[in-house]
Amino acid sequence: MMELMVGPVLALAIGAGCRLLDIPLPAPPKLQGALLVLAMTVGYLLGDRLLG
């Protein structure tokens, strides 16, 4: 449960980290990329509720 709880709030710290720093996001600009991104998270947690 507690995984659950510190992924948003790093992505959260993260994202207001780079706005505050005027850094750009470490994140892909278009759609397709920001599937890539949740489809690579949720197969992660897949693999860790399927494996662990």
Given for the second form:
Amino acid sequence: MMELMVGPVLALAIGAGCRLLDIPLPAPPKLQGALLVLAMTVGYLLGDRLLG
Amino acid sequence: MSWKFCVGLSLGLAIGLGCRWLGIPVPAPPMLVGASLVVAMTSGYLLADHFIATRPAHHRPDCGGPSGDTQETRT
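Next, report the structure of the form predicted together with the partner chain; the form predicted on its own has already been given.
Complete assembly follows, chain above in first position.
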């Protein structure tokens, strides 16, 4: 449970730190791109559930 | 929400489904927690961008993943 709370906070800090220090971010710099990554994962998990 | 974004989301879902169906490695984290961390990283980047908008980010084109930018918009 603790890891689930630390993860998002760390990810937010990494994103903010990359912008503050002007370092390339290991994720899409736009929300649409990140949502597309999420959509691919959801599609993969849906396929996993459908195919058993 | 524009129709192009909806088409993109549908394509993302189809790519994920197709990758699982054909047994191809998916170009995204295969777990929902990992994908949520990607969204959280992008959210942190955008939040910081909102607060220091006076200083331009020179390395935005080097950031990973699909940004929606085209070559025309970058130049």
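Rigid core (definition): largest C-alpha set, two forms, superposition within 1.5 Å. Keep in mind it's a predicted model, so treat the numbers as computed, not measured. Numbering follows the first chain given and starts at 1.
- Once you line up the core, how about V6: does its CA shift reach 2 Å between the two forms? No: V6 shifts by under 2 Å between the two forms.
- Task: Inspect the rigid-core superposition and answer whether the C-alpha of L36 shifts by 2 angstroms or more between the two forms.
- Result: Yes, shifts by 2 Å or more.
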